[in-house]
Amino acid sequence: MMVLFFLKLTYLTVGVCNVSAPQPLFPVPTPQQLMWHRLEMGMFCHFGINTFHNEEWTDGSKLPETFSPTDFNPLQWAEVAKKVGMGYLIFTVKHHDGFVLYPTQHTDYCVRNAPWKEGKGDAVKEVADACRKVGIKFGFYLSPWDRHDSRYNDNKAYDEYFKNLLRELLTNYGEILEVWFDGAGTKGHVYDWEGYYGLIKQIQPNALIAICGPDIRWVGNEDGLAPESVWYVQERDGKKVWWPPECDVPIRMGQWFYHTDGENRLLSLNSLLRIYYNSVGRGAVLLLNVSPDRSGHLPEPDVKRLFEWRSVIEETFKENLALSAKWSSSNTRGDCLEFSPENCRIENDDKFWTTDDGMGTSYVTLTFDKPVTFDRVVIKEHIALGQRVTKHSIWVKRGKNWERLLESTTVGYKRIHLLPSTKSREVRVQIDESLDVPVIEFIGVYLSSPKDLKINKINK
């Protein structure tokens, strides 16, 4: 009995931690930004008076009567978004033309004066309700530029009008994930940006302000592509802040709004996969625009392509080979189970592997019972404690020697590496340089779908 008691006591005390977790490396994401990172992808829906004129930017002179969807169906949009893995949907409430898609009392240039639903329709309410019904987040695009409203040339009067729109949108449509301010056409105009931000935070303190805003930045192109090194910490207004990038791109090349002759511009499967790996796969969030047609539905060819794209991604990442491996590391902080490399087996469970201070190069090794074939490696930092990794590499064991397959820079929320098809019993993820001790929350190893991109095609 005494021996059994001793063994039980020993087992219970193994891995008891006498060191604390690393301190955050500031700045770090707010809880709202962290939640947004975890959504990974959203759907952009450009829909408005432009939809009915085969134009991207109408000039504000198109008559409200021309806005006439025949079967407005945002539930279809939201259901498609949910099925293809989008965590949120951004809807264009007012584009540069100034036409407002809910019955505001602050301008006549809105759906109140359209034949749609005899002037009683509210597109924003229907989209917001649809998003909540299927369980995705809702946000709205509101263009600061206005090519219709005469108040635009009077800064004070226009700011009052713009704030009235914001107040209605933030008050009447439930929880808002993201307010999207386009920078197009804003050069040279004086806006009360701080007044806009203050109003948003007053009414919806959890809403994130994107692009012309302090919470989410534009990646810098409309191709959906993030740079090789994605840094979330940026200089803004003279101080360092957490300001992560969102990658926006239309599924029909160069067309944000629906055009009757636009189907031939639909991106190929390979193009969409390339966008995924160079946005989400580099640690950014992808906002993919799919334009509803004049009926008010997402076009069938676009939906078919989306489902094709999603099926390839799901097939590639359905089986994490690393789950069958034995995990070890060069060093584990305090030799504690709390910081074990085994914590990297499951995504987003707030557990992580980290090392003792001052360790320099460190690594996690996966050892399999027999050789495995793979061509994808996923790595995630525990960004709740900040972004740290500046250089990392992936290695495999060849006989008695280690061979480096790849060397790269940042990891961030999520890094997906495409590799040549490789077979080995041992795989190593190595952190070569970091701003502070690395904090890694997930490592995955996968073999891609036969329909997925291969390494010799990724840059084509």
Contents of the next structure:
Amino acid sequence: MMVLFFLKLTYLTVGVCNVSAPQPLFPVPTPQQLMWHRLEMGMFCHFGINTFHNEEWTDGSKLPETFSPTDFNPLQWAEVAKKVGMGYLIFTVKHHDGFVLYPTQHTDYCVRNAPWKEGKGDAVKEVADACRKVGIKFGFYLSPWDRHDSRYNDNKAYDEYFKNLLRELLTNYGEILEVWFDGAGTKGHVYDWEGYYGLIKQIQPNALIAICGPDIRWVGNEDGLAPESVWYVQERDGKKVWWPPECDVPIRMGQWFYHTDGENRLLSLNSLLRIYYNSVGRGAVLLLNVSPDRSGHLPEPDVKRLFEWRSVIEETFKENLALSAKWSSSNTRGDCLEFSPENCRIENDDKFWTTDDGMGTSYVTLTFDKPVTFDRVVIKEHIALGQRVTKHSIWVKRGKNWERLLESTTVGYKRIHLLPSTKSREVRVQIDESLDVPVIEFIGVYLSSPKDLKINKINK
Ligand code: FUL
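Next block: the form predicted together with beta-L-fucopyranose, after the form predicted on its own:
What follows is the entire complex, opening with the chain shown before.
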């Protein structure tokens, strides 16, 4: 009796599964890249000497005396970032003007010579500490282009200087999520990129190098928009590598730094929602810039807009209708519980639905007791095993027939589809084409907030 009971328990919990999970489809993300994908959004904070001159790019001639925040408060930035769902913050340590925001040993053009905190301030430390305090990751932007430093005309001397800055930044400020190398202004200059990368990987092997770097790529525009199909696998130096895109965009149109007269450029709620759906909703990561003002605070109207935006997103995604559905699939790998479509009910990074090899078109069907009304479908691929889906579609049952609502391409870490408001008892997510067996981690169905974007507005 005991033996029988034990066997039954084993069967139910572990299942009698004699097939293994699909092999990874290489290249796959590194653990750090995977962790970064899961952050989904970060806040960019451009702050520096430009902030005090109403200029985007000062030329390196502004005096350190002009850097004078009256109430530098990065804790406010980090708290806002955390509350609106950002997993990290990137701070501009040195922009193209060359002014350095911590007391470096390697140039006089830095906060040590500013009146701020009588030259004893260290903005980088304050920002890094604030991020740690609220529980978000910290990264820094360091402009290779330098319009102030005379060593810039001597490649070797400048490389040495730049590496010294990197050394200090990677040694004195705790764990660094991301190092952001801007490509602007660098054309024609020869940098020791490999030397920079080597140094970063030596001091902080887990730091991700972005934009001019091997771990994260620039999406290619400053509008916060990813293309319809987002591919993580790219060719870099003749090799296929995992190189996912980050979408950077300022919350005030065209202004990365604070300008005293820039409030009228603040993006509308709809623009921000469009950015969200066209970046995070297409499987990219969003890096939204909010610039602190001359006091050292994020401006109130910007913060208010961010909270409005967040509350709409939260309202849209608060109730996953799929939780009440019955789940079935065209095929489940080895008929194993371990690979069942039910694994996609909740966002769980380790469990997924997958099929036997060579099945071709495959689908998951959600059947509800009563018809449900929805206009959002979220799908997540289990990208730890590689990006696979190239074509997918969403269907609903009308009477006896299945009607296709939408046809699309990549899924990736996360895909959010906006659909016309639709009522049905059966919803199907179909994987039409995939580079190898599909591995799907999550499927969610929602009805959006009345304040959220509707399908006809997404691309306008
Ligand atoms: C650009 C820079 O020139 C802008 O000033 C800003 O820093 C943006 C993020 O990158 O290339």
